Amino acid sequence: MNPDTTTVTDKKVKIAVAKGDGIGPEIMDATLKILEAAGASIQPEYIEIGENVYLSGNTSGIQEEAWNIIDEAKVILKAPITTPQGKGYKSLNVTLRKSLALFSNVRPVNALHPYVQTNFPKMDVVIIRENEEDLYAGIEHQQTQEVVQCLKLITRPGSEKIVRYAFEYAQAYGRKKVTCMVKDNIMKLTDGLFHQVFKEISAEYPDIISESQIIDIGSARLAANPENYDVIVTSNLYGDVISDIAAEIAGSVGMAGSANVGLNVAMFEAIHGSAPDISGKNIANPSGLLNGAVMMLSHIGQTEVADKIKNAWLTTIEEGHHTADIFQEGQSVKKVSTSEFAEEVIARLGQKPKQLKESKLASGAGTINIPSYERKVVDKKLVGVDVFIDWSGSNPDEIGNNLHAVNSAKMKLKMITNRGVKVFPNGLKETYCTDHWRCRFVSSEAIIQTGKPHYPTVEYDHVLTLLTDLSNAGFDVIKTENLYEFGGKRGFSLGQGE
């Protein structure tokens, strides 16, 4: 992956042009006169995603030939598309990022200081946002009457690959330290494992400081010194909010741009939303699309017309012709409305800024390079269950107690747990319980009162004798978790207290 050393010839290179919904067709309009008014050699080819789409009856939010077009094409220019909140179809971002497997979400946030009010003005910090898994996965269940789950998934090879991806930013863009957050101290597992992995891939950069951040108080430094952090590379949800954080505390949410990077597919967007509060209006500051498309010019090797559109852009942001997001009485100009501040870059091709810092893609970055995945054989071993029970009790012991009843031969009862908290055996009675009993059994010959538990490979046939047991005496299962080694490593958590 060489982001600017595509080769450019004469032809000009099909693009997949997206307007999306609230104020994407206004920023789009503008975007793209801006890029033929600057000479890139592009053939925007529009493709229909978004609500009109989803209230024709397509619930993918996608037309059938708009990924014709995106397979030819490759790179997608796309405005933002409104998704309901709580209810409705799942996020078209979010499909169209997955199924092309567009692994990392770069986002680039810099300080325009003092033409845009920042009280960060040497910010400059690009977050990596891993971009396919995570809890964006999207695979939520009602399990009972009370509790509704949504699975965490996080992949080794996702991990390495966004976790490389950003040293291999870092090092192509001549940045110097790469920032992880990740929030292991509670999710030992999935967060473990992507901290795991960065500590691994650290480790081959030594000449990039490398550094790690629980979330928290991560994102909060983020917040409070944002000068002090250069590239951050963190998990989906994680990368979501702080991204977010970072346009705004630089100044507004409306001038960042984003680049979604796969392997053979790359989208670009604006990280702002469709802002119906703002839609029609021709108020929408453009920028962050555009910032967007001129990644795109990059991506497509036509870097001189990307720093032809940037500099012409930020002496237009220092000439302080500004729309209503970043006006400010006394250091703006003139306020203008989305398809004047179009017509003021456009007038201002060929210039350079005089204080801002100057694009300069076209001297080139390096190239990055990300290794295809190589899958591990480890050892694994099946060592119990977690079976979880929908009961509407409130007295641990008693589920306990008939749970020990429970004649399998094979299997035990090892502890229960409620919301991740032990209640059983020998829970508390203040701990409050809701009608989701995580039961955990582990092999009859376990050893597990004293000193290193030990537990004894389970066959998977003792554990459908015990689902069959379970049901048998009247309990209702709603699902279940095989408990395994790998490589002798427990692959599970500890209930809390366990």
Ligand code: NAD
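Previous: the form predicted in complex with this ligand; requested now: the form predicted on its own:
Next comes a single chain, given without company.
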């Protein structure tokens, strides 16, 4: 996003506009009307995406023509869409985020006390969520009758981009602190990488306070004391959860906008759904989409217009002209429709709020810069293999002894885990075991006594020989994971109790 103050010129910026489904067309019409009245220098190029495209037989929910318009415009303003239930229909939101490399989801959450009820009147938090990887890669397999798995993918390039974006955002918008939320006390490699990258990049921004919290206690503290947070950066799943927590406790789930930002394309939207139950009734609150549009104007450099709209919107909220979702007897002045709310905002263009915090996007400090990723070369050494076996027995000693009996000259069994807990050798009889056994094999020359183990290099041919020997012995091998050292550091997790 670009908070530079830019004078609006006669040259209009092309915007790919999707009116969406349900209440989408109503709130988009209201939003565009406000943008036009405020003098936003944009040229909408309409695209059809969502339910009608799905139902026409296009399971992606988006047509080729829409992709072409997006490729030209590079900016999307999208109303909520409906994903029909049933097989074959994938989330268009996920498709857009991944296909366009929209790596950063930015969701500001502000309290609007006392006009919108909340217990936290000073809340002003920005959640910056990694948007492309983590468990949302959606790579899942059923491996045995009893066990399914989902792969959690965290990459250094992805972590560097999102963490850098968080600090650049804080610097550009005058934020004072960035908090990283992870679970690296358990997921030491995946979340450990994210946390390590945070430490590395935070050192480059000495004027911004940096802190890290474990996601479970961090979520609890966010819910209890949100005023202690400024910018939060985290991975995909955690960010999905805590951004909804933040919006809920602010009291304004239906009024928050969000940005999905990539290096080349950005998409702006409301965080709520298409609400088909109130579609066509002219009662929906357009505030979420309008706030997304304000973020869009800031992104394309039209920050003065963005402030003009945001301050008119805040003034409208202050003066009690509220749609049905936030209307309070005794607090609100008038219940207004979707179109009437837009007219009230337009009537207040040029005004500033008296109680709520004034928008000052035009005072931003500069452009957000994300450098290209530079891959460092490190030594990679194969030191073993985890062989996953489908076995319906329940006695770890039985499978362990049977594996020891397999005569594979170059590799030997080090341990067996079940659901991550070491069960052989010397496991506890109380440990419950499923039919999914991780069997770790290392070089037959490995020294694995107590203390730091030494793992000699294993040739891949040794792994292939081992797998052949296991198959010949009647073991049902369902998958393997090679064990590597990178730059002399272990690139695999230990079993609990190993």
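If you superpose the two forms and keep the largest set of C-alpha atoms that fall within 1.5 Å, you have the rigid core. This structure is a prediction, so every number in the text was calculated from the model and none was measured. Numbering follows the first chain given and starts at 1.
- If you fit the rigid core between these two forms, you'll see the Cα of residue 439 move by less than 2 angstroms.
- With the core superposed, residue 321 shows a C-alpha displacement of at least 2 Å between these two forms.
- The two forms, fitted on the rigid core, differ between these two forms by 2 Å or more at the CA of residue 52.
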